[in-house]
Structures are given as structure tokens and as C-alpha cells.
Amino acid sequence: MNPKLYASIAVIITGLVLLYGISDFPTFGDPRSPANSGVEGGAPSTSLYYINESYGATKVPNLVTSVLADYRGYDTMFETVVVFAAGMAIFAILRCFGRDDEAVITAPTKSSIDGDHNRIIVGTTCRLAVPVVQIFALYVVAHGHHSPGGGFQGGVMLGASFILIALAGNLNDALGRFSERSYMTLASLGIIIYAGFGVLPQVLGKNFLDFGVLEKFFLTDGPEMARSHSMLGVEIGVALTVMSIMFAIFANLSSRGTLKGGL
């Protein structure tokens, strides 16, 4: 038998159990839902716990980073380990060592925007948007606790600020900017900034990701101040991460993994 007519059997089956299993599920938007309103006669609601008790347990006002760094701490870490990962495994199959006859290798374009009407306005538009770019991802990232962003949206603006150098010159550029060992250092540093702050309350006893017991290293005046500030600190680590992982990603990928040329 065909083997494509076994793959369809299964997904039509999975698509089906999947589409029986829906009928389980509460009315979109329903406030009555065991998410909003909790098990009858057993344990309240968490979404209504987060809302009411989370900037009291942490002094955060922004709920999603509150949530995403210090509850579900584990969760997110592992996220980023896991982009981690995909940014290794991407370079693990396509990095190429020495020289590779077979490669296919770009000519890199020049990066003197001299005579050329075109790239005089790309490159000077790229001078003047990238450092904009970085300042507001530094932005996002440091005041992610208290308004709408944080790690994972900072570096993606600084990994996106790389990437156009490279679109509007060449990679040799943006790798002059952000070379190789540089990006894949800070991505394992981002890595272990965030294992860090989780280890550093085990060795005082405490919980892995315990942030208020860190109160002592921050000198705040109660264990809330002390997650809010480590929840600055875990964010910085996620940045380095996906900023690294992103731009090693592309860098890869644009040069067939010899990091030459590019697009």
C-alpha cells in the first residue's frame, strides 16, 4: 500500500479525535469556565488568583511578564533553551569549515555606498534606523516587567537590527558588527543568566526560581522587590539568547553556512 495513504488514514484520524475532543471545551469567552470561575467546590480560579495577588507578590504591574518570569518560570526557561537548541541544531548541519567546493558562494556586494543612488539611500537609512532600532530594544527589554515587553520581543529587535546591516550591505558587515564567537558566546550566556538566577536560591535554600529569597543580593526591603529586580534579570538572559540565536540563524542560512556573502 501506498505509504502516502497511511499518513492521510492517520492525520484524518488525529483531525477527527482532535475535533471530537472540542466538544469538551467551554463556550469561547465563557465566564462561568473552570479557568475564570474555578472548580465548583474545589480550587479557585487561577486567572482571577494572577489578576488579584500578583502585583502584591511581585510589584509588577505588567501581569503577562509577572507570569511568564516568575510563575511559570520553568516554562520559559525551557522555551528559551529550546530556541536555543533550534539555533545549534541549524548550525550543527549547515556550518561549513574550510573551504567546500561544492558550497555555492555569493559574491559579497560592495559596502561603499559611493556612485550608487540606491544603496546611498539604503545604507543611510540603515545608519540612521539601526541605532534607533537597538536604543528602543533596550527599552523593551528593561522595562519589560512594567509595561508591554520584555525578553523575547527586545531580541528579536536587536537580532532584526543586525540582520538589516546585512540586507543593506552585506554579511561581512554585519559579522564586523557581530561576529561569530560573539553571538554564539552571548547565547549561551543568555542561557546561563537565567539558569543562574534559578540555581543561586537552591544554594541559599530555597526553591529553584525562588526569587524573593535573593532580597539580600538586591538589598530590597521584602522578597516582591527581590523577584521584580530578578525578573529584570531573567529577561536580559532571554534577550542575549533569541537576539544571538536569531541572527546566527539567518547568518547560516543567507550563506549556506559559510558565512560568506550571503544574500
Partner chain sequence: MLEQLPALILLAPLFGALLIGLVGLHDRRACFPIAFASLVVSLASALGAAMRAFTGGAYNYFIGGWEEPLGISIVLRVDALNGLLLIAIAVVAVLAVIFTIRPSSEKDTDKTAYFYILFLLLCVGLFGITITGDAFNLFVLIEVSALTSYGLVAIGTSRRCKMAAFHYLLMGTVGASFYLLGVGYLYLKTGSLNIEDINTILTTNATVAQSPGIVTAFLLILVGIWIKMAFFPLYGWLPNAYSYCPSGSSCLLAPLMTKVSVYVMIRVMLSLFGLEWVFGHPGWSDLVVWLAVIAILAGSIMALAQREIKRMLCYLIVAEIGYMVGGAWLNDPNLWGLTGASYHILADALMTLCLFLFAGILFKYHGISEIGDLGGLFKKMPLTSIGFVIGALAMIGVPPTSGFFSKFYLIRGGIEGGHPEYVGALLISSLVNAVLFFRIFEIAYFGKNPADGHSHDHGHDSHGHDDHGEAASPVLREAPTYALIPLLAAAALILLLGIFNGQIIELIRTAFGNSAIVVSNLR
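To complete the pair, please output the form predicted together with its partner chain; the form predicted alone was given just before.
Below you will find a single chain and nothing else.
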């Protein structure tokens, strides 16, 4: 039989199950929905706890950041590991340390973009844009406590700034600034920073990621500020990993794993 028929049947059944589930949704924006205030007659939900308590406990005004980087920091660490693992899987598939002759055959060295074009306009614009992009990215990383932002977003922007260099000039320019050795080191280092912030409290006799105990290191008054500062630390770790992996995936994809030529 036609495989599309099976697929359609599966899609229809899934759709019906989802519609059945939708019949039970709370109204949009309902303040008394279980996710907002907890099950009726039960304990208040965790989101209510975050809204009421998280500022007092962490001194971070943006409660998305405090939930992400502290209460559920363990998840966020593994999300960073997911990014790292995705990068490693892509390198494992693509990266070829082939001898030069093989590399030349497969890599798209000469493309219509590359060549004798006068690239003054593109080159100058990008040279001007890259520092601005990077400074804004650093701002986004550092300002995650107060406004939307944080390590993932800032890291993506940093990675994009290097990709911009590669697009405007060529891959070798970008690799000259950010070599394979440095992106592997920084990608690993990012998670080491994150997990290191988790292990440090363990050394001091507390649980993994219990930032409050780090107040001695930060010379702050009280565990709340220590949590706040540690969150900045882990965001920096996330940004390093995301930046490196972003650029590395681009470099590997665009040069078919040879890291030579490319777009």
C-alpha cells in the first residue's frame, strides 16, 4: 500500500488525540489555571512560588533568568551539553583531516562569491559591524539579569559575528581569528565553567549548583547576591560554548569538514 496512506492515518490519529486534549485546556490567560496558581484545593504551583519568592532568594529582577540559571540550572547545563553534543556529532560526521589532495577535490574552493570581486564595500561594512555586534552580544550576556537576554542569545550573536567575518571575507580569515583549536577549547571550557560553578559548592559541602555557598568567593553580603553573581558566571559559560559551536558548525558545513576554502 501507499506509505502516504499510513502516514495520513498516523497524522489523523495524532491530530484527534491532540484535539481531545485541547478540549481540556484552561482559558487563555486564566490566572487560576493549574500552571499559574496550582491545582484547585492543592498546594500553590511552582510558578507562583517563583513570582513571589525568586527575587528575594536570588536578587535577580528577571525571574526567567533566575528560574533558568538557578532553580532549573541543571536543565540549562544539559541544554548547553546538548549544543555541545550536537557540535561533536556534526564534527564526527563531517570533519575530515584528509590529505590535501582529497580535500581539494571535495571542497568548494572557488565559488561565485569568492574571487576577484572588489570587496571594499562588503569588507568595510562588516569590519565596522562586527565590533558593534560583539559588544551588543556581550551586553546581552551580561544584562540577562535585568532584561531579556542571557548566555544562549549572546552566544549566538557572538558566533554570528564570526560567521559574518567568514561570509564577508573567506573562511580562512575567520579561522585565523578563531581556529579549530580555540573553538574546541572554548566549547569545552564553557561547560567546564558552568559545571565548575556547580562543583565548587560540592567541594564546600553543599549540593551541586547550590550557588548560595559561594558568598565567600564573591565577597558579597549574603547568599542571594552570590547566587546572582554565579548566574552571570554560568551565563558566560553558556555563551562561550554556544559561540564556539555555532561558528564551528558553520565552518565545518561550509567547507565539508575540511576547514579549507569554504564559502
